[in-house]
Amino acid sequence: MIAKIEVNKRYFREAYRSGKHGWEAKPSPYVLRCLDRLRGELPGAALLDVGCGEGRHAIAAARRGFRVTGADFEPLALRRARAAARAAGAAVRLVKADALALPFRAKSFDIVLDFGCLHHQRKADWPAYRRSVLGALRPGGFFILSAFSPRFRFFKGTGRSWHIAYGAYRRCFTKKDLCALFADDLRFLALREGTDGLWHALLRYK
């Protein structure tokens, strides 16, 4: 029997191979606004993009002067991110890594960015995710997060908080979920539910 995490990985491998995945090729406007805000406060800061995929946000951050590391568990996504960064003239370090066990020196990043990684983690793995991400973030550092809300199309009107489709696990979060997961250690500077069905948050490590 194949472990659930391996099934999830197979989904992403096939999604990147086929191009049938549904996520945007362009950076999120919310992420860009956060990057523009933070480059004024932390010029040249070290930024980690967790679940960087093909590099859209990592490249955008590098173009704004951040020292960027992108992490993803899918080699094909990293190869494409490397090619895209090279084509854009963007300096991005890319590392094969699992979000639940990031292999970086403790407290080595000023900013951690997660656009769409957390909502693929099972509830049982939330504590490991939290430890891993906060382990990489310096005190006083910033966490940019976008994750599914109950308004996202997979969940809207269903009353369900999770589902599995084509092997991929997806979960939506309530405001209470996010506060319970992060509020002990991070202060919410912004939290809004977008019309795209995602929570968009900016937090700061206390």
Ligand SMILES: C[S@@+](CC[C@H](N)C(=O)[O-])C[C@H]1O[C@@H](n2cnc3c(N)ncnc32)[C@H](O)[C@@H]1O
Contents of the next structure:
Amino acid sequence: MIAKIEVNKRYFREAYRSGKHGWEAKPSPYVLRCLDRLRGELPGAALLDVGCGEGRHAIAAARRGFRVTGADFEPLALRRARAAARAAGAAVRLVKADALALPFRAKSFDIVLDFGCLHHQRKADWPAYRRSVLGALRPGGFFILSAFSPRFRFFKGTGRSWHIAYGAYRRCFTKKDLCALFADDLRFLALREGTDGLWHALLRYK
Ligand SMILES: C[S@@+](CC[C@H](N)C(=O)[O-])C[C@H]1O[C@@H](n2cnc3c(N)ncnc32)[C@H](O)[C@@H]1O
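Can I have the other form now, the form predicted in complex with the named molecule, not the form predicted on its own?
Up next: the whole complex, starting with the chain shown before.
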């Protein structure tokens, strides 16, 4: 049997190869607003983009003066991110890594950003995700998160919190899920359910 994470990886490999992955090429307006806010508070801060994909947010962050590392387990996405960063003249360090076992020095980032990576992790892996991602964030640091809510089209009206298509696993979160996962360690500064069916959250490590 192929491990579930391998099936997920295959999906992403094919999604990047075909270009038919369905997520935007432009950075999310919510992420840009957070970056603009944090740039004033923490100029030049070290930022980690977990599941950075082709680098749209990592590049936007580098352009705003952050010292950016992007991590993803998909090599093709990282190659694309590298080429895009070069073309944009943006300094981004790109690292092949699993979000569940990030290889970075403990507490070495001021900001962690996750747009669309957490919601591909199985519920059984949420504790590993939290340990890994929060392990990289320093106390007082910020966590910018966008993840599926039950309003996203894959889940709406199904009564299910998970969705599998073409081998990709997706999971939506209720507010209660997000609080159970993060509220012990992080304070929610903002949490909004967008019309796009995503939660957009800004949290701060206590
Ligand atoms: C929906 S895409 C979003 C990409 C990027 N954050 C963006 O906003 O364009 C999710 C990304 O997370 C990556 N990913 C999913 N699970 C991962 C894991 N366990 N470790 C590292 N990367 C992962 C995928 O390869 C993919 O690039």
